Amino acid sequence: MHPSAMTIAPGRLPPGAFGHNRGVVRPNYAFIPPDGVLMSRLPAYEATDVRFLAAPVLGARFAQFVLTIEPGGGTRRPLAEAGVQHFFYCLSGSATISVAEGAPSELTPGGFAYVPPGVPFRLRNAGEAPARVLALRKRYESVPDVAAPDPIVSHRDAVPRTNHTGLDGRSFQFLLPYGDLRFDFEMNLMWFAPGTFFPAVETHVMEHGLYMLEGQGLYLLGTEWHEIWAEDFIWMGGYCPQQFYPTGFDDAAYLLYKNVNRDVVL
């Protein structure tokens, strides 16, 4: 049994507390189950908690972050940065987005918006309830004549199911263009069936960011396996070895995020 499905009195904290803790932070991976993540705050947004999950004090090229929006609450004005790109996931509650001159779209779980280096955008909620956001902020890597990618709202109910590997029981969403070499980034849900499984232990030189949506299994970083929960998130430097496993009754699935379609540095 997972330690918050427990039935615990108010106020008392449940068994083992203090003798486990799934998280685990290697100089080239880490494992954060959210219940260490302490809660913080950003000047360009108001009623807002911030928990950071990546960035670059940790080791990674991006960051990544859970917000969670008050009513009423969000960006005070329109933010932009110079250079960054940002790409935000609603898991819970609804919230509005505004990129550009555009009008405001509504964000309800599993709605998704992609905003281009420095193109102003607007995040509030608007609704009655607290909106969980997931959001990831990166550097645009440019290169020439290749220009920088439009805005994207969408759902992930309007991206198609694919499955490239020809392995029954996985399927992919790419909620970015796949392929398309104005982004430095993909975006993808991954899904397994129960009993599913990567073929191979990968070993690559693209990083990820990987969020737990739905279900549990087994995950592989370096040497060490960790069971992973929804809401748990991993960080994957290059070359760090890794493996999913499944092992619910249920379809697991996780938001990835991995560098793409650039040359590495010398």
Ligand code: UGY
The other form holds:
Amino acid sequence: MHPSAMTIAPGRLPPGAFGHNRGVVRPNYAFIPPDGVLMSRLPAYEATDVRFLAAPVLGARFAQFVLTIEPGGGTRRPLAEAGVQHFFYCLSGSATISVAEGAPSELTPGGFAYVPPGVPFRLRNAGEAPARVLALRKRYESVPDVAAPDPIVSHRDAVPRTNHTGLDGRSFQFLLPYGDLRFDFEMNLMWFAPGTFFPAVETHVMEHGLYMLEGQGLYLLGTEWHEIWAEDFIWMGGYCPQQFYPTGFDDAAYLLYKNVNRDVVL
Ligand code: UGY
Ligand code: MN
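Complement to the form predicted on its own: the form predicted in complex with this ligand:
Whole complex next, starting from this chain.
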């Protein structure tokens, strides 16, 4: 009998936890289901838990994490980090963000914000339920004669769905302006209808942070396939071979970080 089919008394756990971790951590990628990601707190936030998904200690050159902000919680005061950009994507609940001198905006699920390097922001939960916000911090790679980007606060419903591949069932939402050299990373919603899949295994210099939003599938990392579903996270370092093969009856979607628009450092 599968442990999930057993009747277990309250306060007890079914057998099967030992040795059944879907997660793996390899030198150039990591597959991280949420179950084993423990929480911490951040000094700049109150009534807020943080769960780090990617960090330099893993090999990533950025940090990605989920904030759970209790009602009345959030940044203690305007927070600004010299040379570091922030990106926020609301997963559930709602959070109020103010960037620089801009008016406060409500981030509801699918709402997002880009905060340029060094620009102060406040992120607070004025609602009555906890807010879950996927967050990313990346050191800005400045380029002579290219200005840093302006702040963005928007919602995925305001971003067009495109498909440059010509393949049935694929679609993309580029949450940050695509091809704009001021930005040194992309945050892209990747949509897959049942039946579609990557035409080839990708192997590229860019790094990824992938947060699964909905649906399910099989993900190739290096030479191993992993079954993936909502709330799983993947870090892919540069040149990690990767392919996605959706499964199930519904669309699959993930939010994908990708560093772009910069030369390699020699
Ligand atoms: O654009 C990309 O690099 C994307 N196709 N990779 C991915 O989804 N793993
Ligand atoms: Mn890729």
